[in-house]
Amino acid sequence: MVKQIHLAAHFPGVNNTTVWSDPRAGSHIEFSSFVHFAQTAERAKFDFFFLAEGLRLREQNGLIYDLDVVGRPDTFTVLAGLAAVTTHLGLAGTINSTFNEPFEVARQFTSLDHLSGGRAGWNVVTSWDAFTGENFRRGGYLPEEQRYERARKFLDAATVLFDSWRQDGDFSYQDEFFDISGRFDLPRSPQGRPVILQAGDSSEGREFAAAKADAIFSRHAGLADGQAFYRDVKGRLAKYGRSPDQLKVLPAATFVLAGTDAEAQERAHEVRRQQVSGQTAIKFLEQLWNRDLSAYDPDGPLPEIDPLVGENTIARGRASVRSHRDPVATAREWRELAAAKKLSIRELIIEKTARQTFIGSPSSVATQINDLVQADASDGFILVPHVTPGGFDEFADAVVPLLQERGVFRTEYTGPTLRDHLGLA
């Protein structure tokens, strides 16, 4: 049976996935910006459009790190804007679950979902680090093993509230971490509760997409890598009663179009090269050696020294920086590398960390995302433009119709919901 393909727009906020060079980058803060970027997802007949969360300003070496310095509008009142200007497009957005409360997160998600007709998405996330905690009462004080437990009590908790209406609003919930009871101030919205997402990598996070979620992201983008994510979290769900398709699996991905599959590799290069400047292929070294590198050249070779082990005082509130399990290990690779092909700083930061998932003409794109849903990679993708607000554009009118014609994606929006986009029950 040929699958159908789920596609999502995710707008990249603040980082270095944006070619801030590029004559047609706009703002990020800017309301008109998230307008052109939802409207051309929805032209497009994409599921949803989505937005990810920043609760603190990354720093660096004690001064805001250079990506970061636009910041991040509040979710719910870019989400609820949006729901004014589209018509059927999901409207998916970040909310954490560590620094927030129940009642709080379940009366503004039934209230968007309300808006929206039902349209909805909670991608529910932990925080990991005591750095963004000091912008709230709680502070960093939760280990890690305990935030995907009160992440699921959280999750318990608001579920609790989107379902009260059917009691007359009463409701009452205790556990380790909330006693509530009360009642709720809104009736159930069109989709009784807003379509869950989450986005963990670990062990923990893919048990607790098996258990609460409707779709999972994932970085599993390849062949063989997607296809074990995909058999590994759709493995779990059995025993939660649940079927395989009751969870989408969308691994995030980027884009480089051209004319010819070759001149899309040339335009892919210099896109790679725009991502990462000498400055920023610095900031990445930095992140992992946790020591100011300033002094280096990018354009030379890798440090001699190893990174400093231990607390990292060079970067605070990047999720990248604890994916270092062994910074040292991490180091000894980077430098056979950059021995094996001859990489400065610059070219080895650009070989780490500025790769495009699709690259080549729209017909080979769309090829390339077609057979790796049909081959169980993944259920469709959350695409990542290098160009905001209008790095859509492109894949709007030149791969979505080929997908089209192949019979594996919407030509039209057939219900009203998130739900009914994703097949969702």
Given for the second form:
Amino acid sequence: MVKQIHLAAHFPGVNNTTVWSDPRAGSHIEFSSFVHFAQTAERAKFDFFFLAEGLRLREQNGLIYDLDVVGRPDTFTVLAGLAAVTTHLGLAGTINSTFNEPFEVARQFTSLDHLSGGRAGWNVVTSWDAFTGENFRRGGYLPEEQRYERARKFLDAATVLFDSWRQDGDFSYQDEFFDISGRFDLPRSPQGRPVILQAGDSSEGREFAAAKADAIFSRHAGLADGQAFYRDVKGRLAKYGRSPDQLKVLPAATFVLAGTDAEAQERAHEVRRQQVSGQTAIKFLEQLWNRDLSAYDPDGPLPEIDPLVGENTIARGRASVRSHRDPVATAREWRELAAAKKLSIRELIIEKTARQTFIGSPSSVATQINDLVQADASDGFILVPHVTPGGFDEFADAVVPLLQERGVFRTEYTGPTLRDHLGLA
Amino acid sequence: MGTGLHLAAALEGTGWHPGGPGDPARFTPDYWVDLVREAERGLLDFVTFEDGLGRTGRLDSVLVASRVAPLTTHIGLVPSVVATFTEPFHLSKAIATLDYVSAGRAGVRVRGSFSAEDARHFGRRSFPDVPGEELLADLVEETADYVEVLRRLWDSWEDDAEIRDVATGRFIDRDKLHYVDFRGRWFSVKGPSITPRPPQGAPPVAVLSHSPRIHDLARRQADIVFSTPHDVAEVRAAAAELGGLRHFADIVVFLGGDRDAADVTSDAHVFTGTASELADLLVAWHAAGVDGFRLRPAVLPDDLVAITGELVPELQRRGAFRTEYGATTLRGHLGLPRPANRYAAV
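Rather than the form predicted on its own that you just supplied, could I have the structure of the form predicted in complex with the partner chain?
The next block holds the full complex; its first chain is the one shown before.
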């Protein structure tokens, strides 16, 4: 049977995927940008809008990082505003489980679900680090190894609150992190609970998703790695008494469109050069090397010195540095690749970090997306364009109709809630 | 702030009457959109949305305000928040964002909570059933610290921090972003905010005060104060205490005519009568020194519709209330200039 594709529209974020220097680039803060972006996604019948969050401005070399977009709105407030200017589109955002309390978050999501007629989605993240904690009452109180434990228990506590309408709102929840009781005085929201999303890639993150989430984001948007991830997480569901279709696998993906495949390749190359300037390439290299490399020429060869091993102190507030598990080995691999392909620092960083997921004519991109979904490399994609707010216009106009013609993407919403769009019971 | 008086409406559930269970429509967005549009038809300065963290039966007021914002154009939107259990960092960016969503119409009413029930909902602190003097004093101090952090975070980005300088590759001028470095007894906050400075610079902060202690908090940290005088003498006394603030007197309003308000107990004056009689009272109290009124409609939507449909035209006939909006921001309605940024080099 042909699978139906799920698509989400990720509002461009505070990393170098977003090309703010493009003449078409608009505000990342003005509400009109969010309205344009969300209404385009709704016109294209996307499953949901997605807004990420980071609770401290990033720093590198001890200074606020200034090369990428800086500044974001409050997640809940934007989603509630968007509920007023859309009618069907799911409204999902990241809310941190470390620097919040369950009563308040459950109240906010229940309110959002009422105010949107059942369209709320919650990407549950953890950030335990003391750097982010400096903005909050409790500081950096949580050891890294407890972060998923707290996230699990936070979600358990929130679920008790979401379900408390069964007992007229009375609730009581105790564990090693929380000791709360009282009355949650809101009626059941249209979805009962928000749709739960989760983005962790570690084994713990995958297990958390298998136990609790309705959809998991991943970085595995290729065929082989996508299929491996898909098998892995779907295979974890049975032990929680869940069936494979109860967790949607939605890799993050980027795209570049043009009239022909060749033009798209050319355009994609140009976008990558915009995304990775010489300065940005050095900053990326520093994040792996954990050293100040400002003296290096981005158009020259990679450093011969090895990365500093241990706690990453050069880049703070950036989750991606933690994915460098063995920096010395990764640096060796990067040097070998650069030598083999005769790449400068900048060319190497482009090669390793900036390759778009889907490049081609609308027809090619539609085929690429559909092939991956039908081959069980994913259930769909979280797409992030590189220009705000018009980066989806072309996709909505040119690619979505082709997916609809092929019978793999909805032509109309079939229900009012995000749960309906995702085919979740 | 001009010669006319100012009017706001306090929106609470299905009204301020102590009736039975409220209409479940209050959990739907259209209920709030209709009410605020009605208030906007009456050219009111702003509406407040009551809220709390106890057994409230209310949707989160910041989210209600944001849900209404794109569907209204002029009226100020003032949600209520409890400082005691929440994070000033989160609230600062939420109100800044409401200011972006509403294009400069956000405000916020802040209060402390000594409720043992609220505390149990969070589980991080426990309060006695009857609060002592020390706790009450501490809660006021904590609320003052909280507003201080809101304000510092709003200022933590200078207005022109976003430069998008393609030549140097810099999106922001980091010299125009500032650590707020607040250190207090209840929390420390580093900053800067993740959200740029809101359109109004600082959305107005409101406090409801019944006591000298809260009057003092209002003088230190608020732009707007709601007081609860019951007669002209009390209006004069409150006005003398609260000079320099935008001072609104709260009044519970039954304009329905024959409703029996005798059993209504309220912290505020309870008015029953006709729109013309209410206009008499407002004009007299305004002359006694209050800038405006936050009317608490007893029954929604009826008493709000009576305010916009009967009271407002009556005041307009007397030349005591605006006949069109003269501004598009809440600060503009209140005659409050956009504040300078405390961190900007002069």
